[in-house]
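What follows is a single chain, given as structure tokens, in the form predicted alone.
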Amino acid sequence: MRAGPSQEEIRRHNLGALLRHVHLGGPTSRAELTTRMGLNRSTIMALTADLTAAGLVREELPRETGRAGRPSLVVRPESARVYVLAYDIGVDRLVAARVGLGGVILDRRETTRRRGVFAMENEVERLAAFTGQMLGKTRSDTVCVGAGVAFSGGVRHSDGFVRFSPNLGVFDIPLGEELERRLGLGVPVVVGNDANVGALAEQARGVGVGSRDLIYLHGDVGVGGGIITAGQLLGGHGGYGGEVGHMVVNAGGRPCGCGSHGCLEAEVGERALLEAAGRFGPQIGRDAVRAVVDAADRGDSIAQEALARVGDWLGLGVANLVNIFNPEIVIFGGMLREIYLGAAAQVRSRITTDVLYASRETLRLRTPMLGDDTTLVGAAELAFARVLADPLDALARVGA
């Protein structure tokens, strides 16, 4: 029979709890950490002496308080201090980042990349590139405390080994490792499905905030998805779980890039918008599929249609998520913002017909509170994941 935590257990796993309480909520006083945590305060004031000594926080008096009596100490992030390296690989853009505790973005730079085959060692040289770039800015005190990576593909947890990406054309490919072994940092490099880290960062800091149980899908030229139940990711026994964008539709339909037909990627994807709109061409990407949506807005009855049509089939797949895990909201990013804004009454139709009372009546469908920057948040938290969860132990590892 297992012994019960022991008392340093308790207070490694406390010391993380306090830090993404601030990590995530930002300045905090002492008293409302002692009511959330359901602590003492001379608890809550050992576990800040600890983590103001490793650097991770700071304490100070707050600006204003209002109220008669000492006032309790706000416990505010180390943000210039501590980071990660956050990167978001997309099909048209590459976005490097350094982001500091409390997720506050200090540095960033960003290109687009030609459509193609994701040729990995110059993919990775141009991250590299860009990481150079920002930590020649940084002050000789900073430490960097791992580096997270987010990409439209299938990505083996484990390891960061990509096993498929039809819309960047590579299969099995040791992604977490090059780059790991080109920054030379002695970091941690952590991958995940972009979509996959698009629900974790609307669900920490989106407009998913509070919600255990919600759904986020992420349009880039494919459609991929992020479901989180009972506050945990899905992520399937290797890591594959939630590729909504493969599930069919419409039998016999649209072909794929994964082969098959019919998926609900090929049926409300960048193509399939642009193809039933007459549009597809030299100009592809979010500002075609922008521009259908101002067309439609105007009243070009040929774009109205071709929304309608992919705004369905949206609404469709939708529709079989909600039934089967009846989430408490679901998040379009990406390109479905605005496929999504432009289609709504059509998907809002499907949920109507299509979905059980019970699972609709409190469903809230709405567009990410981060923007274009879910995916390279969600990254920033895959990076912080191992300092959340053992803080003095992530720091030693790092020689910090």
The other form holds:
2 protein chains.
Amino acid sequence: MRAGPSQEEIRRHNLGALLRHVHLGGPTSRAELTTRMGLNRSTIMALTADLTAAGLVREELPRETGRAGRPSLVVRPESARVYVLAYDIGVDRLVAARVGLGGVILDRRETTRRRGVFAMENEVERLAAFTGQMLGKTRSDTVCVGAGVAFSGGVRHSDGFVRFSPNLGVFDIPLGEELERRLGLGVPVVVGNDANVGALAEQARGVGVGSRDLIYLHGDVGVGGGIITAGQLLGGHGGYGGEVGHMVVNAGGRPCGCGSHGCLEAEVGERALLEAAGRFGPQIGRDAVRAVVDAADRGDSIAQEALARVGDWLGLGVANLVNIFNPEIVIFGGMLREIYLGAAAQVRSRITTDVLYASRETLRLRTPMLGDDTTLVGAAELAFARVLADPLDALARVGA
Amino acid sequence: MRAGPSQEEIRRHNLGALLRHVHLGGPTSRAELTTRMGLNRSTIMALTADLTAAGLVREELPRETGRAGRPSLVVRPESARVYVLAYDIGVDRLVAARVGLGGVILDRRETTRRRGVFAMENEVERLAAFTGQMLGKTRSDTVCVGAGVAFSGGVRHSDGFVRFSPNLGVFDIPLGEELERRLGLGVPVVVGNDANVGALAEQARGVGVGSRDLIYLHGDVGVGGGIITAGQLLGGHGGYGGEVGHMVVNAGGRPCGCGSHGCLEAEVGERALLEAAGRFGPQIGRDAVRAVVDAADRGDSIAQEALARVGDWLGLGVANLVNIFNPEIVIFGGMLREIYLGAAAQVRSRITTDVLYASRETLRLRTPMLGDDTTLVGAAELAFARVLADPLDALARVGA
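Having seen the form predicted alone, I'd like the form predicted together with another copy of the chain now, please.
Now the full complex is given, and it begins with the chain already shown.
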């Protein structure tokens, strides 16, 4: 515990706070910022002037308000000028995007990925090629302030080193370092677990806005969890928390890629569903999962039974998490979106049976507002974190 | 986000911070406080003078240091003068204590409790009677700054209202209000879940000192969890988080008091162990659990098998929690202390099988340093929180 902050520290904190307001809330009038931030008008003016001079925001007259009197200027993020690079590395796809301040996806490239071991140099090369294409189209006065990656695996938070990814078949690879080197843009690359950044994205811009206690479950081949409790992302001692996919829900059940049996991801993952539906074969991935849900909708009893079974295990896993975390919202993302929509009755039934009433009464179950871009948007938010924490310092570091 | 704090706010914050240092760390020299708090000597002197004037600390010459030069004065909490009342309400016992600043148990009363429904008025009366006995023995210049309760159940954090306690057979009872009224001391009564406050106690004064990510598991008839992540106690949206006892580990397993089946507490609770050992009968409670562990130690194969089975489920539950939270330490308290000590091999084996390596490599398993007083000490820390947050304001509120 230290002495109070200096005036300069307070100013830098407030610059970040104001920028965060317009980054997350969109164009906001000075009057509104005054109210929301609890600062006086002259302080807001001075902060806005500093951010404008730095090229991070601009001020505009608002559209017609219909009210008498001089309208308050609107502060707007410089979305077209200040951006980050965002990457989403999943089992089945690689996505790269340029995302402007304010969360605007300015440009986007996506390719499917053949399943199998993540060949780092090769795949980083493909992301770099996408980046080159996108950068070739940017205006010369734009500024890249960072890069973020959503990765399907366990990532050391200090340096973006991937510790494990059973589903991408890799352990201990320096992904952040390699991408930073290959991009050669002089901007830091921050790597996060896909479910973790998905949770941040839905909290910042999705169904979780305003919630301080939410769980985002991300289904890919496996199942990951991003858990926000009391407003903070659960990291744990080394940053490997949230591995809800390896919670054993069916002791002695299906074998899991982690070496154990009956893990949540072994019981509700893509393969469990497809096998139960008698459809495990060359057709895999999201489309194959959707096909089972569609078949169940059309009355196919084998598909219905498969979905009910997987939904029951999913419900049991979610019930456990709700008893443990007492969240306000649980969000089913990635492939789990389809499974949840197809088996909501089973999931809800388990929650009714297994969750203590006090935690159940306020619970909401949702699908992501950001759809399949949840993890990509989360990667962008990772990259924006530094400029929001200390805008002028972050710009200075990238030489802008 | 608001403007920076005022000078007065900073002073109050620093008074609390200094008091917390000596409350948790014991007598500390001014020089050491200067270093640890990052404040200059004159500020430390002024803060100490204020706390001394308020009767919260006193300064003394240190014992012989053996070093040349004028020794730095030592700041010591006024443990005999400033105290809280702490209560521990478990299934099998009621404890009341007077705990001095610095965490010293000054006086203590304990009685066993017959199992069965918690009859609030009656049991509060017994705690009040203990309190009367203890207060009759205090000096007239002492000050009670608060009261805290550890309760075996789910408690609403805002007002100490007990929402549920399957093992004490009650729902929705105004425990905090009733005890506050019955004590009539004009001090606030704060109520917390026993496992939650146990986690706080072991972090403040036990095996968890210095750890920001720990899990305290408390076994009584049931199993509760107190989870600290990134230094903060997990509460969840309504404060009912941490109910790890109702995590289903054995789907379709033993019936649980909550209405579900195969919950952790149904599989590793006292009854599960005693039944597996063929000893479920009139002899219950901690002694009966110890008797099984002792019998296993002496080579009784039925007791060994019972313990191995319960230990395996306990290990599975802990493995799930470690994958989810990536804690630094897991602490086995209450009745789980005995079970863990008797079945450590099974617990460790499950962790080896089921926990991802990155979370396993830094994990430590421990028993409570505070022994059977963990929850009682936690109740005291709950009560001290207000005086540590704003010492002068807290004293003013109790009229001291």
